[in-house]
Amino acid sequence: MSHLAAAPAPSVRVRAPGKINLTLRVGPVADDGYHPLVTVFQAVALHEEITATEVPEGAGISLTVEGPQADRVPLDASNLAWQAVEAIARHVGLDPSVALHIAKGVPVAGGMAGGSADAAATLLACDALWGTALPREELAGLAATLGSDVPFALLGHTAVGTGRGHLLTPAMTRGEFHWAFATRDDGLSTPAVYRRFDELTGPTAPSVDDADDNGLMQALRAGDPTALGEALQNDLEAAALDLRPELARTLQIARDGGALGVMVSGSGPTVAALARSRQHALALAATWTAEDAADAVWCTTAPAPGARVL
């Protein structure tokens, strides 16, 4: 009598990118408690990979994580990937039961939207696993309910974000850009950075309607890293530096190393440096390590595609 092994449960693997904000313009807080934003997102080739595996109906959601800083990722309903399962299950009227496994490649709590990439990848993975075949626009609508950065992780490449950052217009770019990132083990709370921004600017923050990113868009269209480096802008940088003064040294080391542009990424505490080449990015990262100006360093290229089934 032959013993047939049980077939493995069906599963779907999806990869989604982290991001940087090439510019981040922040207006004064609105009545709804949110700040109007104008930002230029660029997806970077640091990825999260989500594997969604079928489980019996009623088994509920389970979550496992591997990779750098995996111990800092929540494994319960506070995780955006978990919330993504619940959101799409509600939307399509299915039981929210699935086993999720996250392989991390984006720094945790570094302002690079690793959690948002997990959520975007989970939406795509559950849609494929459950055969619900939602149009991309519908997935993007669900993504926007989970967080301002989640729709961009679905889209990828380069895009202008308005509203809370969730209204996206794809942007033309040419060529490839080389980045080095310095990350810190202790993250910065995004709400805390926005609170400090409000304290520093008061109601005097300029309207984002006046934001002029023409120079940046021209640099992207021309594939000109030198012009791009000069156009980088982050309105939250002063607030992040106020909360973490030691980041000023990390920025200065990259400037001294010839980076084409350096800034705090998003709400921090990650510092992003635009390099001339892959070798230059590696050299910048090595200097940060030698000067003990980062807990971890990462080198990668941009732009990268959005979430996709592997």
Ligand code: C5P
Given for the second form:
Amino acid sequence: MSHLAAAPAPSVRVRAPGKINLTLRVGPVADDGYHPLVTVFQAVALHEEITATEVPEGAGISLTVEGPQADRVPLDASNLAWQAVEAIARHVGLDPSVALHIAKGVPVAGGMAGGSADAAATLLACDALWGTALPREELAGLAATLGSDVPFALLGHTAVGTGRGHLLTPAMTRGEFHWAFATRDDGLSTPAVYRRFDELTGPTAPSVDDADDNGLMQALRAGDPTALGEALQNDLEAAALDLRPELARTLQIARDGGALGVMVSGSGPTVAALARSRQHALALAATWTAEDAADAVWCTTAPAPGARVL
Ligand code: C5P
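Return the structure block for the form predicted together with the ligand; the form predicted on its own was the one displayed.
Entire complex below, previous chain first.
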């Protein structure tokens, strides 16, 4: 008797990067509750990996997560990846039946856009799984409806973000930069950090219209880590430090360790330190650990490519 194995369910795997903001300039809050930004995003080689698998019609959406901080990720419709399935399904007029699996490689709730990477990867995975072949601009449009950082996770590399951070212009860079990150188990909520920014700066935040990132762009084009370190800037840092005063020590330890630049990443609480080399990044991370100034440490390089099917 011949025996035919059932064909495996169609499945697509996509990888998307986390990010840092090399500069993050934040203007006074607008009527829609968002803050106008000028930011330089850079994707880092810490990745989320999403697998989207077709399941029998009518089964709906399901979600599983693996990774060291998986227990801190919601598994329902409040997860941005779940919302990404719904958004693209609506857009193409499909009733989705898909099992999503996320392997997390980006710190959770750390201001490095891991959830946004999940959403970007999910858009791409569903598009490939369903054969809808949406143009990149349409995927970017859907991405912007999900969150301000989602379009950048699709694009990757280095880009200037304006508007809410969702309008992107790719930027030239040379070479590879080495980073060390100190993360905390207790994340910071992005809206809470923006609220504290409002309380601290009130309506006096300068407009971002004349933000000048020439020094930073030159450092990126030259592949000059020393100049890049000097040009790092994050307008949300004071608000994150106000909410988490203990981060000041984490910043200082990296400065004392000779980091070329140190800052809070995005809305925090992750602290990012630019290192001279991979060995220097490892040494900075080891010092944070030895001084008990982080719950976890990570070393990686940047830039890295955007979301792509594996
Ligand atoms: O766009 P996203 O959903 O990621 O934003 C989360 C929250 O962060 C917003 O609800 C808002 O409070 C704040 N935010 C902001 N200005 C931005 C981006 C985000 O105030 N440009």
